[in-house]
There are 2 protein chains.
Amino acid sequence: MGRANGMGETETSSPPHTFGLPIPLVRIRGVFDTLPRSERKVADYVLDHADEVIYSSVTDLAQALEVSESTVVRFCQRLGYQGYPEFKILLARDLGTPFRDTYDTLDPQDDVATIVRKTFQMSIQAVNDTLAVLNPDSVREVVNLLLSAHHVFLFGCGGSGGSAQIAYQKMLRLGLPCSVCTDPHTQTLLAGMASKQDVVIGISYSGNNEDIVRTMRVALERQAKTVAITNYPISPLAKMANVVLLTGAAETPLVSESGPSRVVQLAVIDVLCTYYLLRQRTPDGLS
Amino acid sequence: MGRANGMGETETSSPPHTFGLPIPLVRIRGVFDTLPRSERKVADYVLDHADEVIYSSVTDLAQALEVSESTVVRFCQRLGYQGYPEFKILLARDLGTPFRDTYDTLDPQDDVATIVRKTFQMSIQAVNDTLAVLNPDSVREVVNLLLSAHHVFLFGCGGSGGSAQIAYQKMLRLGLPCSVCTDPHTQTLLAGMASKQDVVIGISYSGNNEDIVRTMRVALERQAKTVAITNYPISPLAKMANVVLLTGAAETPLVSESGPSRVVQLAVIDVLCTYYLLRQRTPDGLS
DNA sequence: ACGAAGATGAAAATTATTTCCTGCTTCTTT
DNA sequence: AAAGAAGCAGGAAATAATTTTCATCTTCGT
């Protein structure tokens, strides 16, 4: 009901027009030579400032170019569009979403919106980088360990303690018998109680945290299965681990705790839990 | 010679003033739950018929939906656009982009590498979505609060407790006087000690956690400045907050604790810390 | 149940777009 | 080189689209 009556009403709303050539920029170049003087002015401007034009009205454009509005409209119609609005829409489609300054660095002069965008972009970049360095085989290996684990210990200090905490909550909800500890002393004590059937996951961005390394060494001595989540494959922590899950967060110039290092830890944890869940549901042997 | 005069105002026409990325579809999903009935109708239709909408006028759309034109315009403005035309243009750009949201669903048949890729992709998508719903003005507001805060309290329960923990570590290193608490009872006690000059940040994905809401209410009564980090703008937590920082993680079909909900919390926290640092370094007055 | 806050649509006000008309230029033809 | 034809350009009127205002109605919280 809604659709039928609404559309047929006005002639201007004809849905499927200009099927043939919806590519304004190309078409402009095609007819450029045949355009009269004023319209050529319009064409020039549009080709140069397409991303401004799509936000301008006929009047804006006409004024900027010092031509009449009629000229702009005629220009659009000559190109084959019904009028200026249609031209603008197609131009916008043609342009696509601007992702221009994605990789640039933070500038104190930037306004908040830009800071936000750039910071988020860095997180995304870090996740992508992690995708590149994280070995899927290691993921499978760890999930295999988790599936047969009697108990899972999660250890992290400082910021990584937060990641451990989050991992703990996720795993709890997956039905994994697990515990978390962010206190260095207690960690070591707990690790001393780990058995061969247990999995000990140590999290440290730098892989250099003494407490975690010590804890992992203890776990290793107890023959527990040790897993490291770290950014550095040759770190002391990585040496203590049976399996290493590598993150790929770039160093940040600001402060050590700043930047997306935690984001990627969580991304890795998320993968573990997701894959665990899938494996739990389907009988083994796949993948 | 004629060039000089027209330029000053016209050329600027309207640099898209919208914050974040101009991704209408994501933004619609972000605010969908907060929309009134009629506007939700519009949202539904736009999500379903985006490629027709870009050729329709307000009148067309209003008729097709059997709502008033005012509603359509209000809908666009609520989304943050100046009006319908701007919305339409941005929508068109969005559509034009070839690789839009890749909501690849997980398939138990996938091999590990694919699972990893898809899971990471979901995190990236969530960060992008958050970029679309997070209001930079709110970020600035919160950082202003932080800059003049006597003390910052960070509260979260469960998984969000981990996020709070990470935020605490980051802020500590920025020299912010702060404390974190993940125990419901103690939280409330602490909040009862907050003063007018303090900032209380409550983190909860759903915004429904009773403990956090209670804690925030106490903080509000103490006239502390309250900040919420949540995915739901109309949640009880959001109501208790002077400023709301919105995340944009899509619901995940798996488990509540799964998915990138934590990742985006961290991304938001990261932005806070980054911008705080920049502001700290440069004398005020910018942006 | 009552009041306040908010949602909705009708219509008015504003703004944008298109058409129409006129004067002008340019090109062609002689 | 001059006259006519063709068609271009701009102003203004006409039309259409968009936004605001305002009165009414609904809903939510107390």
Second form
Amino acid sequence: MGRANGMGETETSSPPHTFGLPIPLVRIRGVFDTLPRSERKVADYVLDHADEVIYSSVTDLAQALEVSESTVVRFCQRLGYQGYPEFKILLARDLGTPFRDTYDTLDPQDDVATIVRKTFQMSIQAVNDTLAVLNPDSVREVVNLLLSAHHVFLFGCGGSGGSAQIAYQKMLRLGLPCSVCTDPHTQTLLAGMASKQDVVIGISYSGNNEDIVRTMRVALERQAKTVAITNYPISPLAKMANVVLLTGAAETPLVSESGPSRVVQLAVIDVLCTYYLLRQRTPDGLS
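Mind giving me the form predicted on its own, seeing as the form predicted in complex with the DNA was just shown?
Below you will find a single chain and nothing else.
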């Protein structure tokens, strides 16, 4: 990830490549509840006035919201962008996509039929948003690592631990030498056994799970190849990974640690396994 490099923030800054970066409106929904109050003010405005933002300078936006320009820049960087110019370019592109629908929040007063509909809609939206942010080049890179791996270690805690368990079963069926662990203490010990020829995959929706981050840090010290499956591109877990596979699920208090985030984690795992299988069968026929 690591695109931030201390460059000055000006309207004429030349942004890097745009393909595969998180789509702004998807990312805003994903991180909204974690934003500081001042940045949440920016997020609310962008979600409600995206058409206007793409024509506004950082100064215009800051003055309209009565926040500092640095607040706007930090907001963009928290989404995984280098700064405001790059954010605007991808926001403009985002306005031509179907991913602007908001998640329909569950309510304790909803009847059964409404709960069924909203639950399915949230999962469908999460899959669509993940399709928008998942970079095919990153998928290719991970599968290349898997094809040459001596051993694959899969780590996750809580709900993400369940995703790691399913990934383990799928990879075993593909003949991949792999192991899975969801116990925080044992994970660190196993990571300490990894080698340069091994791949370590850490799964965490928030990317802030201290146990997973510590485990990945140990794996890096062992010079293993590290892969993160996470919703947050600038999370501590993402910073510990050689390759990041992004998901795009926004959670609500009623479905935290379950639901859409697990659906898209499994979808990403399915993508890896499918591409791996096809590469095995036609090693020279797929790009």
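The term rigid core refers to the maximal set of C-alpha atoms that superpose within 1.5 Å between the two forms. Predicted model only: the values in this text are computed from it and were never measured. Numbering follows the first chain given and starts at 1.
After superposition on the rigid core, displacement of the C-alpha of Tyr205 between these two forms stays below 2 Å.
Relative to the superposed rigid core, the position of the CA of Tyr168 differs between these two forms by less than 2 Å.
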